[in-house]
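Just one chain follows, in the form predicted on its own, and it is written as structure tokens.
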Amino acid sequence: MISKARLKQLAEKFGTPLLVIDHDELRKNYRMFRKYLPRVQPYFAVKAGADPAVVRTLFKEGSSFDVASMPEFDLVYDNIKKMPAKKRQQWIWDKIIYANPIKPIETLTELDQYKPLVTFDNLDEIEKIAEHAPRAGLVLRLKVSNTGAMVELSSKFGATSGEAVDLILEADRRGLVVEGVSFHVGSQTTNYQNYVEALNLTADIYAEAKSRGYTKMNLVDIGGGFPAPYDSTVRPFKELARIINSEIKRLFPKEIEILAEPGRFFVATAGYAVSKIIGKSVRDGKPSYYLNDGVYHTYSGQIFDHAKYPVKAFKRGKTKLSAVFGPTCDALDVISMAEDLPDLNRGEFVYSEMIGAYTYASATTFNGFSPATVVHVNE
């Protein structure tokens, strides 16, 4: 954990807006995941924190990677360019999954040389892969319950249980190899029953495929959704891990490889935002502060990820319910209408914690304001 004093020092040194990434926290979260889910190989979802330094740290820890675009693939591939060609190819197969179920033809054409692992969930994708990336290994994405997730995903991706095995057999008929089945229970899932239902559905698909003559599958990808501890309502990760471990042990023999795609879980608690008050006013009797960071920048997760990042003051004092706005001229740029803050002055710093996931990764330059400077500590 980075102290308030350290955050303030960094802001004074590098200026604001500032995003601080604590690599000790990245390593701690990775090791916690491996400790409590020892049979599961994590494939970090690069979209949660697409930064070369973040990828490098997790690479050194032994993480694999879930990518959803060629720029994300290249971000990971930059770490293995110096490997011998044979070892490099094996690493790609074992350590990268292209987990976007829908891929442009240009992407498939480029990916084919790497013989990658890719997901799919429909007939059209099978046709594209067969024509443009026939050397790929396939993973069928299932539609599963996302009840209780902060961000729902099954409305956009996933084959239904009724069509799943038909798709597997069709891919096989076209000369492709389906390596296994994947699912995603939704981002920041606090309903742990989603994993139980999804794992049991996956086991049913395995059994049906086997009964219909397909026996080539050897992996299960349990996706992401592992919740970050944003507040006390989020139950401990080890509780979820116990549930997952129990179901995996009961449903899948040891020779089946188990993958996962944690994103938020690795990076959320590693990020700190520090910004400066550039203006203040009283609106409808409420103190209102304008920061040089906002929802088009580090606080973008409030829109794209439905998350909230409480704004905190460095100084103490009697607090009042206050509004906090970003720097742009768009009325959408509202960080909060209800923060308990002491009386603050123009030029003072404020900060937010647990802001490392889906924030700077989706920041823009709207209105000409640049995203925060990213500073890495404890690399």
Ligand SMILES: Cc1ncc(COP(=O)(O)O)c(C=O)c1O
Second form
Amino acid sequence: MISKARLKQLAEKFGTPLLVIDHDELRKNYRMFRKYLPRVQPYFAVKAGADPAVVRTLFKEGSSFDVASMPEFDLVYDNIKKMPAKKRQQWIWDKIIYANPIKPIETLTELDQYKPLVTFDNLDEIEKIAEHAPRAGLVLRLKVSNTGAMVELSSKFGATSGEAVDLILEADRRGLVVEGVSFHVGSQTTNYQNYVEALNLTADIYAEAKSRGYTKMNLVDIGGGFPAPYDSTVRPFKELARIINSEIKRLFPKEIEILAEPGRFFVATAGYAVSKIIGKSVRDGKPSYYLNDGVYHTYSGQIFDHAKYPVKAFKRGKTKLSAVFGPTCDALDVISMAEDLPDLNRGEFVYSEMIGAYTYASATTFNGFSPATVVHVNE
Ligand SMILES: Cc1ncc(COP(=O)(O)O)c(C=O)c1O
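Switching forms now, from the form predicted on its own to the form predicted in complex with the ligand, please provide the structure.
What follows is the entire complex, opening with the chain shown before.
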């Protein structure tokens, strides 16, 4: 937890817009995940917060990584290849899964040398992998229920349970090895039943594959979706972990490796944004503040991630319902039309907490405004 005074000091020192990443918080989140899900090896989903320092800190803790593009693969590979690995992480599969079910041919050609672990969910992808990355290990991505998730993912990816085993057998027929099954219950999932259903569906796929003669699967990848504690409606992680642990124990023998791909859960609470008021007006009777950060930048999660990051003032005082805008000329660049803020002046700083996931990772340079400077503390 970074104090308001520290945030202000950092903004004065480094300028704004500023994104502060607290590595104590990264470590705390990682350790909580391991403590409550001891059988699950986390592969941090780099897309949630692609940053070399974040990768290094999580690797030192023992994390593996989920990448979804070649630049993400390189970011992880380049940052961990010289670092001493934990005993259990000697092999590229122990460190990286390429978890984008659709891969360009150029990517497969480049990946093949690493004998990577990659996901797939359709026949065309099997053909591509067989031709361009025959040394890959495959993981079938299954379509599962995303009900109650903040971000729905199942409309884009995942084989249905009806086609899953046919695809596994087809990959086998073409000389590929399917190592296991993966799923994603949707990001920021607060409906914990999604995990239960997905694990049971996965166990059914395992049973069907076995009954049809395929016995090479040895891993289950339970994906991401673990919710960040944005507000009090999110039930404690401990509760979710208890549900997952009991289902895993019931459904999968000890030899089956369990992987997960948490993104948001590790980085959301580690990020703080500090920006400056660059303009002020009264619109429709409402105080309106223009910041040097907005939805094309650190607050991009409000568009892409359907998240909301309350804007807070450093000073106290009687509050009024206010509007907060980003710096670009686009009318979409609205952070909030209803924020309770005291009377603020041009040049003053404001801040947002829990803004570390899918925020600076999706910031643009639209309208010529640079993304926030990233500063790491407690590294
Ligand atoms: C394949 C895959 N794995 C993991 C994640 C990370 O999800 P989360 O941030 O919800 O943990 C995502 C997010 O989109 C994803 O697409």
